[in-house]
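Shown next as structure tokens: one chain only, the form predicted on its own.
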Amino acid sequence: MLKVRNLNIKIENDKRIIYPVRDVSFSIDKGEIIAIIGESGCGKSQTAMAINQLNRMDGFTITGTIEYKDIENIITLKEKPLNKIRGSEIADIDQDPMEALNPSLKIGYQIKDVLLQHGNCKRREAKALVEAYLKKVGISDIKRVYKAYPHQLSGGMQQRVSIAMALISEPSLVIADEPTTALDVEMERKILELLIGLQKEMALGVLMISHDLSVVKNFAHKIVVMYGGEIVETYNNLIDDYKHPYTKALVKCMPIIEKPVDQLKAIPGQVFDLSKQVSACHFYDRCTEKLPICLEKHPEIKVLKSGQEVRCFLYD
């Protein structure tokens, strides 16, 4: 359904260059959930946007291919083209509900605006399809809801309409970059349980973003890790069979209830610069495993015999 193949991104303006997103490159089939997952700056959240075009704006450059369904490449396409995609085809869940919705306008309008703008339904039919689409994700008082302010309603419910919004044009593909930041962990849970849940019913493909491997464990059938601008590894998360130093560094942060630690681990030393354009390993010098290659030579991408992808001399 969708391929991104080679996508890079490239940041400029005077004072300074920075490559977020640098060969890129991933597949999401119709009804799968692919997770990004890294530290903060990692690129994720410009891959992400890439898929929308959402950063396309002045200083950015990017290049690729984003292939989806019959559009040879979106990075191409005219802004006219691209806004018949955005919302309808391709949607996004943002983090902060609070952003994604217009705080002077009530939320019928808001949902039912999605709707009459890519022309799905005549509006005579478009307040139906909204308070059905409220039920849909869980809110109960529909009546109330639908004519409320964004800031009359909790984060929880804030964040159900924003899915509600993303859902009602039938997307084949949904965008969920941290949509459960904002959350407190019980509602988080319950977010997650209805994100898969609609997943399920309408064979969502579903690219979710994360910094916490915990969010993603028990949601995505393959993860993607990124790392300095550039994925270091996807493994089938049903496997759990991760290889790259960096992924075993990010399992071994995770906090562990039954096991009460006095201090939380961290991976040490600074995240990757990514104004620099080097030819060693992004990760060398946070590395537990280097080996004197690794300073030598940028790895590339190994494919293992299980099909597991991953960017480390270890595995040559």
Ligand SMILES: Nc1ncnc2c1ncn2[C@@H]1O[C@H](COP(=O)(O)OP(=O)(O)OP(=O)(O)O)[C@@H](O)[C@H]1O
Given for the second form:
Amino acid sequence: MLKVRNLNIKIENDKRIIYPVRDVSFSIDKGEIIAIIGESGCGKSQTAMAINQLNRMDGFTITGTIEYKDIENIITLKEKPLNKIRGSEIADIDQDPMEALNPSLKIGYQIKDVLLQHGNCKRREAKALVEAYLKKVGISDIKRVYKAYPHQLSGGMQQRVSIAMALISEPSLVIADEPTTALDVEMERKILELLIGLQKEMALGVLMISHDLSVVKNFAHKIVVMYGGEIVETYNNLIDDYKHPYTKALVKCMPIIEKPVDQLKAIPGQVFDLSKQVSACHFYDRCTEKLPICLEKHPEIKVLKSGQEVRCFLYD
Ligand SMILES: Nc1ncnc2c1ncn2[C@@H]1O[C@H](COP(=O)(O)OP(=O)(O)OP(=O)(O)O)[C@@H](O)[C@H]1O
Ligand SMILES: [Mg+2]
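Please give the other form, namely the form predicted together with this ligand, since only the form predicted on its own has been shown so far.
Full assembly next; the chain just shown is listed first.
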């Protein structure tokens, strides 16, 4: 359904040039949940934003191919056809639901507005459909929420509403960038369960972004690991057979109930500087399994027999 190939992003301002996304390729099938993980600043959000071209801005150069259904390349689409895809075909769910919600409009009114813009729903059927979607996202006092302003709702409720708004146009693909980081642990679990339930029910393709592997571990089909603007590994989460030293380090950092909090580790060393273009492996300075070749050459992605992809000389 979605094929991203050789995606590169360069961001230039008067101060410096950075390369936050480098030769990134991955695909998402109908009904598939793909998660992109990696430390803060490794290029996850920039990758996700490129799909709907939300980072088509001054100073940004985006190249590569983003094929979606019968569209050959989203990157080269003009604004008008692009606006037809945004929201109705590929929907975004933000970390901050207030980004999606208009603070000065009542909830019911603004979801109805989105529906009438994107969908082919008749005006007199719209209200009932909005109410049905509010119910679908687990809201019980629909009449109150319909007439409420966003600030009158809790963070969890706001996120439910933004999910209803994202899904009401029946998109095929949903991009959820850290959709639960603003919520407490209990609410995070509820919102994730809701999303996964709706994903199954509507056979949605989902791209879920998180800096925390433990968040996506329980439901992603495939996990894409990014480091220093690159994909370092793509593996099947159901088999859980990751190989890259960076993925192993991330797993060690994952909070586990039985592990006392003081044993939680962060990966030692500095993250890769995205303004650099080096001939070595980006993870070289922090890697505990490095070889001499890792400093001399930049590893390419290798496809292993199992189908998993890894960028590491240990698997040459
Ligand atoms: N508008 C912008 N102008 C300049 N640099 C930017 C802009 N947006 C992002 N960047 C830079 O691009 C790099 C990648 O950012 P990105 O937001 O993709 O990281 P991320 O992996 O999503 O991190 P996080 O987990 O913190 O959300 C970072 O160095 C960031 O500072
Ligand atoms: Mg981000």
